[in-house]
Every structure is written in C-alpha cells, then in structure tokens.
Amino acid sequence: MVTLGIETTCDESAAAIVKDGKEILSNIVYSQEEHKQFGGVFPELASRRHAELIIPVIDRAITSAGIRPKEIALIGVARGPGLMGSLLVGITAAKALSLAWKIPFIGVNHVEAHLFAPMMTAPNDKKSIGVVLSGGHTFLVAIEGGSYRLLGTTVDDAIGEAFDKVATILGLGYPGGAKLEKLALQGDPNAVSFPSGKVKGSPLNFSFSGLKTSVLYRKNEASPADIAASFQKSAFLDVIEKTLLAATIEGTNRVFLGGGVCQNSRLQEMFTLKAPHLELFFAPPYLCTDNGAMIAAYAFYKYHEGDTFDLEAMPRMGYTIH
C-alpha cells in the first residue's frame, strides 16, 4: 500500500510517500526559514506559508517518489499535537485530496509518529521503553505489543526548547539546537556544574526550567564553549539516569529514541558509554525532525490495525495511552 504522510504542526511542510509502512520512495520537508527574526515561531505566519507550501510541497513529493496520484491508497496527516492554524492547513488538505482521489484517510499523533520513527528500521517485538526529544515535547513510555504507558514527561519546558533558549542565551541566534552542539564539541563539559532536573516525587519526570535559568545567571563563569558543553553534559545525563531507571522499572534494556534532539552525536555517544548494557535504536537523522515520512508509515500501522480518527485538529494532544 502507498501512501501519503502530509506533516504541518509547526513550521515544517512536509510530504512523503512511503509504501508498505516502511519503504521511503520520497521525503521532502521546507523549513520555513523566516521565524528567525522573530526568535521563534511565530503562529500566523506559519498557517499562512503552510497554505502556500503544502500543494506544491505534495507535488514535489509525488514526483520524486515516481509514482502517480492514483497510485497513493491512503493519506496520513498529523492532526496534533501542534499549533492550531498550522494543524488545519495540513488537515484540509488530506480532506480534500481524500474526497478528489476517493481514498481513505487517518489523522495520527504527531509524537507517536516520532516514536515510531525509529521502528521503521527496526520492529520492536518486546517489552521496551520508549524516548521522544525534540522542540516541543520531551517523555518517556512502557511500549509493550503495541500500546503506550506513560512514564514521565517534562513538568516545563521541552529538552529541545531549553536547547534554543540556550543557544539565545549565549547568541548564537535561533534556532540554535544545532549551533550549540558544534560550539559544545570545542568546550569542556565539566568546566561548570549545572544542576539535574529532578522534580520531587516524580523520579521519571522532567524540568529544564531550572538548568536554563542557571545558565542565564552564570553564562560568565566560562567561556561560551564550556557553557554550551557543560549545559548540555547536564541536560543528557539527566535524559540518561532517567532512561535507565525507567528501563529497571520496567524490567527492559530495549530503548527506542526519536525526535530532534536524538540527532545529536554527544547525547549517542554518551548513551553508548553511560548505559552499554541497553539495546538502544535511535531514530535515523532524517526521521529525528519534523517530516511527512514518519506520518505515513504510522499511518499505515495505525489504519492495518483498524484504527480510525476523525480530522479534527488537537493543538494540544495527549498521548494514546492504551
């Protein structure tokens, strides 16, 4: 079965086509480059040049994948969580193509679909807890046949957000999770200790508030460099400690990550030495950020397993918890 994964919950457009859940024949993704005068995105103008992106950025899709239109059986759309106006471009558009080519459609969790996206190269078939880091979420899952248990999420900020926050802290302009991992890799991470996040009573919940705020008091303590390394040796090892508590809970040592931030090579490499006994799959870099093809292949698992959504936009989803 082919289809399509149409993605518009921020200030990414993207489409793919994907057949069977699990062959990418096409991956685009424009990222709208024009919120970096703001500091952030900025909602309005990201439902506006979603309207003006999404046709043509579909297109694109199709005719990279080699496929025709009559080809595509299914569309698959994020329908939350997300920013409403950014939601109901994406939503309409699987709307209106379903009622032209006479196909289904199913509107899917946009971070279970990022949960998802490292088990497209590899099934999980066992007990395993589940990682999702990027921009706007940060928790963690029991996943066992199927289903989703929640462990622990962030009490505040995302690890991402707290990542861009930084990185304007120090100037580096957004966005800047990226930045601040290159100025990280010339900096000593041990040069300033940072405080975890710990939230009291909640062992497996998490709170970046704290350690940005702590950066903001002491940027002057060291250099940007060992800021950015240290900052981030701080928020990893308390992704890490939590990862591995919650995989001992759980009775596990199978962890699958994805999201934006998994892309970065210092959290992998400080995973591999921190927890070697895990069996960990990280999400490949171009499924970790926003992108149609995670949204196809889980719409595929999802619609094979029976399940159906209506279409309406949930800005502020929760997770499937079964």
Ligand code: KG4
Given for the second form:
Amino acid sequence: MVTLGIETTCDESAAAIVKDGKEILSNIVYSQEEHKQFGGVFPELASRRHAELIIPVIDRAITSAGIRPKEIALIGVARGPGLMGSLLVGITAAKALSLAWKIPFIGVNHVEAHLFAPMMTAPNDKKSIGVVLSGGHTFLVAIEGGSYRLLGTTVDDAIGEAFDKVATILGLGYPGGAKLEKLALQGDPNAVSFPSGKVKGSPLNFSFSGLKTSVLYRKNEASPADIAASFQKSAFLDVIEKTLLAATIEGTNRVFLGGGVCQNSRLQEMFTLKAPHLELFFAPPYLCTDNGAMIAAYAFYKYHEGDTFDLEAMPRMGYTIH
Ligand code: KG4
Ligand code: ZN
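Next, give the form predicted in complex with this ligand, keeping in mind that what was shown is the form predicted alone.
To see the whole picture, the full complex is given below, headed by that same chain.
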C-alpha cells in the first residue's frame, strides 16, 4: 500500500511516499530557515510558509518517488502536538487530497510517530521503553501491545530547546544542537559540574531550565568547548539514568529512541557505555528530525490496526499521549 505522509507540526514542511510502512520511496523535508533571524520558531510565519510550500513539497515527494498520484492509497498527516496554524495547513492539504483522490486519510500523533521511526526497520512486538528527545518534546513512555503509557515528561523546557538555548548563549546560532555537539568534541565534559535536572517527587520527569540557567551564569568559568561538553554530559546522564530507572520499573531491556536530539553521536556512545545491558534501537539520523516518512509509516500501521479518520488538529496532543 503506497502512503503519502504529511508533516507540518512546527517549522519543517515535509512529505514522503512510503510503501507498506517501511520502504521509503521519497522523503522531502524543507526546513524553514527564515526563523533563524528570530532565534526560535515564529508561529505566524511558520504557518504562512507551510501554506506556500506544502503543495510543491508534496509534488516533489510524488515525482522523486517515481509514482503517479493514483498509486497512492492512503494519506497520513501529523495531527498534533504542534503549532495550531501549522497543523491546520497539513491537515487541510490531507483532507483536500483525500477528497480529490477518493482515498482515506488518518491523523496521527507526531510524538508517537517519532517513536515509530526506529520501528520501521526493527518491528517491535515486545514490551519496551520509548524515549523521544526533540526540540519540542521530551517523553519517556512504556510501549506495550501497540499502545503507549506516559512515564515521564519535562516540567519546563524540552531537551532540544535547552540545547538550542545553550547554543545561543555560546554564540553558535539557532538551531544549535548539532553545532553544540561538534564544539563539545574539543571540550572537557568534566570541566564544570552542572545540576542534574532531578524533579522532586517524580523521578521519571525531566527539568532542563535549571541546567540552562546554570550555563548562563557559569559560562565564563571555562572555555566554550568545555561548557558545551559539560552541559551535554549533564543533560545526557540525566536522560540515561531516567531511562535505566524506567527500564527497571517496567521490567524490560528494550529501548526505542527517536527525535532530533537522538542524532547526537555522544548520546549513543554514552548510552552504550553507561547502560550496556540495554538493547537500543535508535532511529537513523534522517528519520530523527521531523519528516513525512515516519508519519506515512505510522499512519499505515494505524490504518491496519483499524483506526478511522481523525478530523481536527490537536495542538496539545502530546500531553494526552496514549
Ligand atoms: O525532532 P526535531 O526535528 O523537532 C521537533 O519535533 O522538535 O528536533 C529538533 C531538535 C532541535 O532542538 C535541534 O537543536 C536538536 O533537535 N538537534 C540536536 C542535534 N541535532 C539536532 N541536539 C543535539 N545534538 C544534535 N546533534
Ligand atoms: Zn518532532
């Protein structure tokens, strides 16, 4: 079954063609660079750019897949969580094409789709832990029988947001996660001891704002590379400790990881080093950041589970993850 996946939750206008939930025929991602000048995503501008870009991006996805529109049998679209105006553009495109082509469309949870990305190559039929680390979301979930149970989330900033803010503090520009990783390679991770992000009374929740503020106040205590390396170590140790605790509580060693921050090689190295008994399934880098392929694949999976059409956008969908 050929599926078109549409992703417009934030500042990526993306579309992909995926066959049978795993074979990626095309995966077109247009990252809106226009937001760089604002140091973050400007919601109004994002939705306007999505409206301009969505049809050309879908067109390119179809052309580079080498298929004809009538071969598409299903449309998947990210329904939430995300920016309301941006979501509406993707959902409206999906609805219109579904009507025109007389094929079904399904709205899926963007965060769950991030978790489905590593499962495209490693199908998951056992109990496991899911970790989503992205610019907008930080989630720890238990995955069982195809459903998700929330174990922990951030009480303030998302981890990627903290990377971006620290990168801005260090003068690296926005978005700065990848640049921060590169700078950290030349630094000493033990140069500065930053706070750990523990949340009183909820051991599986995350907090990154204290860590971020601490970087702001202590940035002159060491070189930028040392600050970057120390910040990264502190943030990742926190994620690894909480994942280990979740795995112990849930009685599983299998961990699926997705979202933009999971592209970070140091995160993967530290996980292997600190938690060697865990079986880790990382999404490949091109499926870590926002993309249409994970949406198409997850929509295909949901369609075969018997999901019917979801009509409305849900900007706060992540908080009701199930
Ligand atoms: O998943 P994603 O594309 O968007 C959301 O759904 O939010 O993630 C984008 C985030 C940004 O915050 C970016 O700085 C971060 O992922 N990121 C990284 C790296 N590459 C991207 N963070 C740490 N290390 C990286 N190599
Ligand atoms: Zn995302």
